[in-house]
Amino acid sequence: MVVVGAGMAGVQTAVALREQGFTGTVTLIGAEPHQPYDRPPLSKAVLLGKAEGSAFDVDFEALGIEVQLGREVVGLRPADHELDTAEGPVPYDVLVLATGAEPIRLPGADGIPGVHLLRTLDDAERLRPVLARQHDIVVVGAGWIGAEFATAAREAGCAVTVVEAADRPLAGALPAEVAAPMAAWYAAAGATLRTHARVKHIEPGEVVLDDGSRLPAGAVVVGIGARPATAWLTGSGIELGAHREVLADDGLRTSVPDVYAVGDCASFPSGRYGERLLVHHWDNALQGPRTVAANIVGETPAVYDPVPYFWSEQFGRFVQYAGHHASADTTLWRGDPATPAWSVCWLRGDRLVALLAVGRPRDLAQGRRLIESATPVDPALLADASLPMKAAIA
């Protein structure tokens, strides 16, 4: 067994195959050289100096798998069952691709010093004096990854705009009712947002804006979204997605015999959704795996139909998110947005398919029940805030 990237999908998957029995070699090949460790705490404690790593916590010598750390896959050879690496060709029998994804980078800014990304440890540890710095901070949109950097900055004393290319904050996540009561957010933590703006190009101490205005920046943090790593997969004959992500089958295997896939590289199709999902969240590189070792090692087919699960902290909320709202023909609010502790509910018929929760992680966990058990409920009491939400039960 081989495992192609060392985040939270393939340490999972090198895990979760010795629990669930395999006994053969397991190598795992990360391109850092660190040891693997977890992401969601870079743009948290580790950036603030809290923590000095994220190490996953797992004793991977007595589980028996290697780990190939600092060694870059670059190419795969299914005829001959090997991955091309700069140190040779490794074999496999069964090979797992968890690469993950890559930040886009915005174009132009490669090379500008105080242009900054943050996805890996060292992204986190070149940030770290930037923010002990107090420097006049520009971040380049307003996501996820946009917002949790902001807070940390704030926290950390810097002044700090936010520039987004949309009409608001989330705008490729979120629908534009739901996510607008989010840009509040901003101004009450001491950050600017601007929307309707865009890069004109990025100078020594300097934003250029479309508009000609000009934005002070002792640092730039670039953060507008992430696309599956595999750009070395080319000429594989791996089928990829229109957004480049390995288009695994509902047992997350590839096109290829002997090769499956998992993580943010991948996505599947969702027999719950009806449609194929892409999704670049932590809780999905934790699922996956175990599908991935169940197909690998069982007799049974294992489908993969997950209730997509995500996180996010900024400006002092827990924001969380379960399901996917695109088929949804009903919207419902659960308390007011101008309140600290709110939730919005996305129905289908009478049954919930997704559900935000703002400050309630109650709402979040008997709402994602429901959306896996598909209860039908009552949309009236789903909307009544003072009541939990398994009383809406029908």
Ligand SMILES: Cc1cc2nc3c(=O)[nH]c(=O)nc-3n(C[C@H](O)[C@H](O)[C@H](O)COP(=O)(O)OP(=O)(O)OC[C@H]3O[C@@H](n4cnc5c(N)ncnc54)[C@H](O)[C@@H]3O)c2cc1C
Second form
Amino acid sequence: MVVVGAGMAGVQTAVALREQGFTGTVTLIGAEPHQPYDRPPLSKAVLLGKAEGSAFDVDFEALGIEVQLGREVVGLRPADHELDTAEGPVPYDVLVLATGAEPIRLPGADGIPGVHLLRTLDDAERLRPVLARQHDIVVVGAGWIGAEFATAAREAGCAVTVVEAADRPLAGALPAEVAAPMAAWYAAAGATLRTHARVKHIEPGEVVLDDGSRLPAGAVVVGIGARPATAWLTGSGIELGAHREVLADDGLRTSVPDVYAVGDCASFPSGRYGERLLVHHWDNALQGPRTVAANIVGETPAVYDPVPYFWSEQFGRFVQYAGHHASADTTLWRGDPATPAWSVCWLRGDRLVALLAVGRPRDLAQGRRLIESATPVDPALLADASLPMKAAIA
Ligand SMILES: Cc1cc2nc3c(=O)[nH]c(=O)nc-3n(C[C@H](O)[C@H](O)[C@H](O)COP(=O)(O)OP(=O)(O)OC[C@H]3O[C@@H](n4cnc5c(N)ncnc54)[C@H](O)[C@@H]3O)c2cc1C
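Given the form predicted alone above, what does the protein look like in the form predicted together with the ligand?
What follows is the whole complex; the chain from before opens it.
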């Protein structure tokens, strides 16, 4: 067994294989030099120096998992059942692709001093002293990473301007009416949010916008999304999708025999939602590996059909989302978005398909179960925020 990528999905796959009784050799290969670590703390405690690192608490030696760090896999030759690395080929019987995602770069910004990304431990360690120096910071992109970084930078006492090309934060993830109240969180935290603002170019110490305005920037953090880290699979025969993600089936198998894919690098067909999902969140990198291991070790084929889940900590709020919504789904509010705690539900007919909870973790827990079980709900009861969500079961 060879697993490529030693992030959450790769580590969990190796661990799940052992948990499910796999007794053969397991080799985990990762390009980064560090002990495998968890990413969510990078934009939170690690950035603010409240935690030194976020290494996984896994005893690889005791589990009989061989970890090869600082080794990048550059090619796959399925006909030979071999991977290529600079140090030579690596044979496999069964292979798991878990190479995650890499941040999208701002064209022309590479190599300009003071321009940062936030994906790796090295990125976070480079940003820590930037926050400590309390520079003027420009964040490009008001997505999840941009909001979390802005939160940390404000906490560290930096002046923060977030520039966003769309008309609102989280434009790719949430409809306008839901994201609109979140725009106010920036101002309340003392950060400036500039929407409809496109970066024209970056000069050392300054960000120049399309409208000609110039923003002083001791540092720039680019958070404009991530794409699957699959360039190394080009020409291998592994089928890739529109976002260059590995197209896995409902058992997380790829188009090539004996090769699976899991985590941020792969999409899968969701039976529950009737469409293919590419999920870039932690819980997917935790749950998917169990299905992969079950299909490698077990007799009965396992199907991956999760209710996707993620959380974000921004501007003092705990934001959680479960499920998946489409624009045709009905939106239903629980509570007032001007208050610190509220939720939004998405319904398809009388079934709950997704839920966003701000400061209401019980809504999230109960809503997630309602989504999982596809239980019919009464919309009038669901909209009553004084009642628990489970009281809405029709
Ligand atoms: C700063 C930050 C904060 C986040 N916060 C949250 C959060 O609050 N909530 C949430 O739900 N999600 C959060 N996420 C998302 C979550 O961390 C990811 O979904 C998760 O890390 C995906 O795990 P993965 O193993 O699929 O990919 P990754 O974590 O990207 O790991 C892939 C690994 O593979 C290695 N690799 C890539 N190519 C090769 C190669 N060719 N050869 C060898 N190794 C290779 C990479 O170096 C990397 O170490 C956050 C992400 C970031 C970056």
